[in-house]
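Given next, in structure tokens, is a single chain: the form predicted alone.
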Amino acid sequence: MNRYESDLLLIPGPTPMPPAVMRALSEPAHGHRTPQFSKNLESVTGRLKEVFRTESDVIVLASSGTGGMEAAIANAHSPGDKILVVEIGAFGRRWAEIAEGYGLEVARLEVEWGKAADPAAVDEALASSGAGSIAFTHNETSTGVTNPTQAILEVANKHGALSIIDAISGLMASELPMDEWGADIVVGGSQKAFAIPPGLAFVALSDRAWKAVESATSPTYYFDLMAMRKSLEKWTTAYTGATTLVRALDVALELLLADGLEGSIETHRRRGEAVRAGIDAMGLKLFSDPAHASDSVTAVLPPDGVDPDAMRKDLAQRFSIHMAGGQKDLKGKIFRIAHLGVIEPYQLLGGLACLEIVLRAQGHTAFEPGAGVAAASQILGG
């Protein structure tokens, strides 16, 4: 039984929600064809353009982030089109699975999990595959790695390839100025740094991407971005909009952008640095390449003799603190600590303190009690 007011989610989505967002979610619902919804939709569209750093409108879909990924593939391609998928983890692999489902010819650039893609390898793969588009992950939560997105985009644009980016866990947590870097399609999701529940996906398209949509022949209905774009002209949605979530997003973005987007990115950078310092002080090792370690989530190798899933279960039962396990090929091999959204320093420090207790109880005693918390607090309090 949970003895605490609420669980602490140190997982890469859903993330903790601020009280103002929870109040917005508890208000009575309103219709999706009302002036109030149009007002909220117009407001969030403007703020999302700031987040994506684009002059293009951002389409809001009532779906998970994966729905946004599917919309990106379906709307911009025709069966038989060639696409290069850069796979550095489970969500890079998802791009390939979606593309194959729509009958695309998929070339895969498979990168050792835990490492980022090498732009030179991307260059070679685009040249050899003849792909007209490229899909990759900006921030891969399954491995705790952030790709060199700007460099990959430079390569994609050199080849004239349409670039499609899963930025679901990277937006507001790390740099991705869409227009400046020349990205074509960028996908986001509500349950990550946006600090609202799952249920909304965001898709932004460049002018070149919209031209690709106009000529694409893959079948779409619910995920028809042209229909969504037309509806947006009247500040409404093609189908029933997620009115309560859009209202909550409006509140969340007002809070999160109070110090500007750069403030949000810097906050995430400090959190990531603090958690990595704490992990090191506990005698643990990162799974990911430190040069490309994510500021959204930290992937950690368990110490010898400690089962990461048993450790996480113990942490949840004792303290109602939840950390994530490994996915797909990494199941049972790593654990992950997320620091996305509105997690406060005291929550991170508390999570690290409880992690220390559980690790020591399970036999990992190669560190002084409090070492991880002390190392993290030096950064968070600096």
Ligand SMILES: Cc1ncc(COP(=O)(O)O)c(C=O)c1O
Second form
Amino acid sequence: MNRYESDLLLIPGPTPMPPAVMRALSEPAHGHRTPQFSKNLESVTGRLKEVFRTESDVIVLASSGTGGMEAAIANAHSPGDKILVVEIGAFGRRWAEIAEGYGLEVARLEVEWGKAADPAAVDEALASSGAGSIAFTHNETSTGVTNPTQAILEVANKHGALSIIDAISGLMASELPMDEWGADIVVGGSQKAFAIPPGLAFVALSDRAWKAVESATSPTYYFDLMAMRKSLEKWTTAYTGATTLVRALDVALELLLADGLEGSIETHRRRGEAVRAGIDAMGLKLFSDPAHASDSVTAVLPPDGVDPDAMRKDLAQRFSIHMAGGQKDLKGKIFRIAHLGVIEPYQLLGGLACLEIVLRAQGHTAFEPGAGVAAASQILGG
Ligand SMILES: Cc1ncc(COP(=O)(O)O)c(C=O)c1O
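Now that we've seen the form predicted alone, could you pull up the form predicted together with this ligand?
Now the full complex is given, and it begins with the chain already shown.
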């Protein structure tokens, strides 16, 4: 953090917070059994239904996104249940780890990182595994890839498999109309496109998923979604609700949905396109399959001879701009530029301009200075 506290976060969460959100976070706290909290929770639930495109209630949990993932697995399964996990990156792998932790029998469909899942391969894996449920990542943050979620859901529904989707970094940035596409459980997280701090997870369940929850026997206590649903009927939470975060979320969603969900998705689409054009003009290569490149985060291969982590350190120290590195198997092999949440064109262009400077300083000079910014600005300005 620089001394002016004005660092730019181009990481896939936490993302920058608009001043109205910061003001909401500094409002005096109120109790979680008060009419104010109920009002905020009711308002937030309505707005989240718009984001998830669902008629079902969206449960708001005081936890990070992984808590929402764990709640989804635990509530909808019994030990020994078979689940197919589609693993296209580090967060897909997390589904398998959680499911194993709950004693599920896990079949894995492992896809080369950087590529999206092939719905035909999912079809085969569901048939051969006999799994009753399938968990996958909508937008795989670790590789910058968006899965063909609609097509995977078609396959899952053909097999009658309960679908569980990590949409933590994809919601509001790319399409996932839950009811229309027939998804059963969708999980989101607050520190991504929602532009508020970490600390809330969102879980929406279809009627079919609630039926599965009613008959599941895996142990839950804090993450008991039925208890949470019951509390929600009275616009309250089973345990102490995250009052301040819920208030901030209400403010954030009012801002973010001002142009409708489509407006938010279109903004992300354009930013993704601009960053990809900028990267290309700097002579860099995408890590991800371009056909499935994410509009939330762009994963980039460093040029020959450039250490991506040293470059990112330089960027942070000299310009107070933060980009993400590779995770797990990709540590030290890629860097990632997030364009998720409230990021304005001037910030993105500034980020790319400073990236050009540090790339050149690290020895990558095979591009005209300003080329990346020019390519991105054509798209952002168009
Ligand atoms: C796709 C995806 N899934 C899961 C998570 C985990 O969320 P959290 O770190 O909030 O637990 C993240 C966070 O980066 C993510 O991007």
